[in-house]
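Consider the single chain below, provided in structure tokens and representing the form predicted alone.
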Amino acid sequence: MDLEYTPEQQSFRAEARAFLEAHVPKNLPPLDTPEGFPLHVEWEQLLFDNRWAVVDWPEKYGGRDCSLLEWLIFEEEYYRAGGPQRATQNGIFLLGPTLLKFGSEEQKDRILTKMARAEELWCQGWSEPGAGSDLAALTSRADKVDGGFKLYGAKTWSTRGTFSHKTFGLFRTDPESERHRGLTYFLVDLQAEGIGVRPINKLDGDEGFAEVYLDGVFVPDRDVLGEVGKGWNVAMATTGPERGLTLRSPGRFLAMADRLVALAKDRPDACDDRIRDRVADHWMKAEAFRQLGLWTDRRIAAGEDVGAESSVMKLHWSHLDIDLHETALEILGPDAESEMKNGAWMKSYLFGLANPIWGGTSEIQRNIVAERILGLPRK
């Protein structure tokens, strides 16, 4: 694999890290509160006007039509100037390359733009109280009237779902129909009639889930993303990203792990030579996520599809950010209590517990990795 980057690319980049280094925000407040949301919104705006916000999507939808290369370059650089967490992320890394594959035109223009300006911020809709990590499980129905769909039902761990305008997900709208089938993916508008949200504090306190409840919500035709009983196959198309590149990027890790050794350098009598070992161990996996990001950007340019190997991808980031949490820990000692604000390494810590959770258990994650690409029996 050719790991040189063209004298293009190398623009790119210098020209992204001028603008983030001059203007990445420093010390703001947390993004799921109610003080640290709108600034973070301010944020994902400058990043819009000056077209860094989604560089590529198309430019019609205020994108720059680069390459997943070219995004992976813009996300190291964004991690590498401390860039804050993206409270658009839902959006911009999952509901927007599915529309822009599953939508009609119209979708395309009334969403995206707004979508990628902050404008419209998006949460998810997927897990329910009942259901668990197992998605085909769900018992939220959506009942045919004239003009649309009415949703009835329950949501919840949706991530910013208590700061959101709108939310996505699938729902039932055939009865008799189990597991993958008779599934629809909606588009929910959360200011609708009927629809309930109550929010969900974090182990860190901060409001970052939320409870839907949806009670005969009407949701027009034109808010079906695809076809009607096929959303399963719509949603494989959101999940893949989240449990891939896009919600966690390389450029995440190797930050971090730069992190952890600058730590460890400035703390030499907290480290023996195990607690180097590991720092050693992490930063080498950082750079193997970020090489296996590079070995799948030329596969997806080959037209190749990468499908379950987006497992791996999700395995191999949600142990990886918590073992670089655990060390850096272990290196603050009794000082990790006092890392609490603005996003240091024990608050992110507590929300890092979550990743073998959310997006597919690890263990849901094994067995694709056994049954799809090893090809082991099923028990």
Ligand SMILES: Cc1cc2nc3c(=O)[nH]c(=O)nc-3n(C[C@H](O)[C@H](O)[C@H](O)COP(=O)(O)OP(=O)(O)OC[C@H]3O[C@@H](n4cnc5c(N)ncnc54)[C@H](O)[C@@H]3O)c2cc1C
The other form holds:
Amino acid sequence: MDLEYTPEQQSFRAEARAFLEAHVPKNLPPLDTPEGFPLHVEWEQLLFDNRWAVVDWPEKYGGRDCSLLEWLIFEEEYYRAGGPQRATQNGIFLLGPTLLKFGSEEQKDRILTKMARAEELWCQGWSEPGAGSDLAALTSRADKVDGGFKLYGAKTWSTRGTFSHKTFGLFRTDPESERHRGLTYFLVDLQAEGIGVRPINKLDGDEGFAEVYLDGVFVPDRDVLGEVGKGWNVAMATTGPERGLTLRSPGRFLAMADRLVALAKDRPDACDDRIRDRVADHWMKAEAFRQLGLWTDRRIAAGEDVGAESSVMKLHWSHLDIDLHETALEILGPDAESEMKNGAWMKSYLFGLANPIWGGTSEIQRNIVAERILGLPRK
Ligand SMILES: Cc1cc2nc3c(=O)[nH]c(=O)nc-3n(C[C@H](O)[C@H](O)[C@H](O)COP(=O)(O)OP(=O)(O)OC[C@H]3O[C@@H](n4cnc5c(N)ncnc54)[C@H](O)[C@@H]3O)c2cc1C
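Same protein, different condition: the form predicted alone was shown, now please give the form predicted together with the named molecule.
So here's everything in the complex, that chain up top.
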């Protein structure tokens, strides 16, 4: 494998670096707050106007037709420059790729550009009060009516649900069906009649989630994604990117590991041998994730299906993120509390604690690795 970047890739990196260094906003208020959210959206729009919002999408939707490798390079530069969390992430990283694969031309033309420009923000409406790890246990239903469907049920833990305009989720369209069968993937307007959105605060107090109630919400036929009754297959196309590379790219952890090294150098008195070993360990694991990303990119480019291996990546970054933060907090000691105000280590630690839950828990990822990669028997 050739680990050198081509001259074109190097000039792509230089162009991204120049833009990001000049434009990344500093000290934005937190994303999931009424004062922070619009400023993050403004930043997304600046990214879009300069064609940096969705570099790997087709040009007609505001992208640059870049390869996955170029997207990985962009992500490294984005986090190196201190870019904030993406307000559009559930749209551009989850629904977007699913629409590109399963959407009709009409759906793609109608939805993708607005999603990338942060004009329409999307949240994921999958989990239900009685269906999380076991998503196929979901009970929300959709009844066929003239010209569309009426949706009933409740979705929960929708990240950024209070700030979003639309949601995407699975509903049971065949009342006789069980488990994975008879489900349909719907795109739902959160302003529609019959919708109720209730905010749920995160550990840090920000309005990070919402519960979404649906009581006879009309969704037109044109907002079914994929075939009626085949929603499970469409949804599984969303989980690959979520668990693997795209929702948490290696660039984020490389930048965080560099920040940790800088913090340790800044506070040598707080770092004994044990801490120094941990800093080195986390830095190497961030670099290992980068190598895993590059290897995965080559395999995808060769037409291979990454499949269950995205669970290995999810496990790796979920726990690396927590380790990086815990070491930083130990170095900061009592200063970690006051640092919370600036939205740095402490605040992102509180969110990081949820990594082994969202996007599929670590126990579920280990089950997948055990059964589908190692071939261990199912219990
Ligand atoms: C920060 C955050 C953001 C989220 N964002 C979204 C979102 O935007 N949209 C959305 O739809 N959902 C979202 N979720 C919900 C998330 O997907 C679920 O919390 C997750 O799938 C787990 O489901 P559950 O909470 O119902 O827990 P359960 O499934 O009830 O699990 C409880 C415990 O049992 C374990 N367990 C369950 N089944 C097994 C098994 N077969 N083997 C071993 N152990 C098992 C789990 O690992 C867990 O420890 C988010 C959650 C968090 C924390």
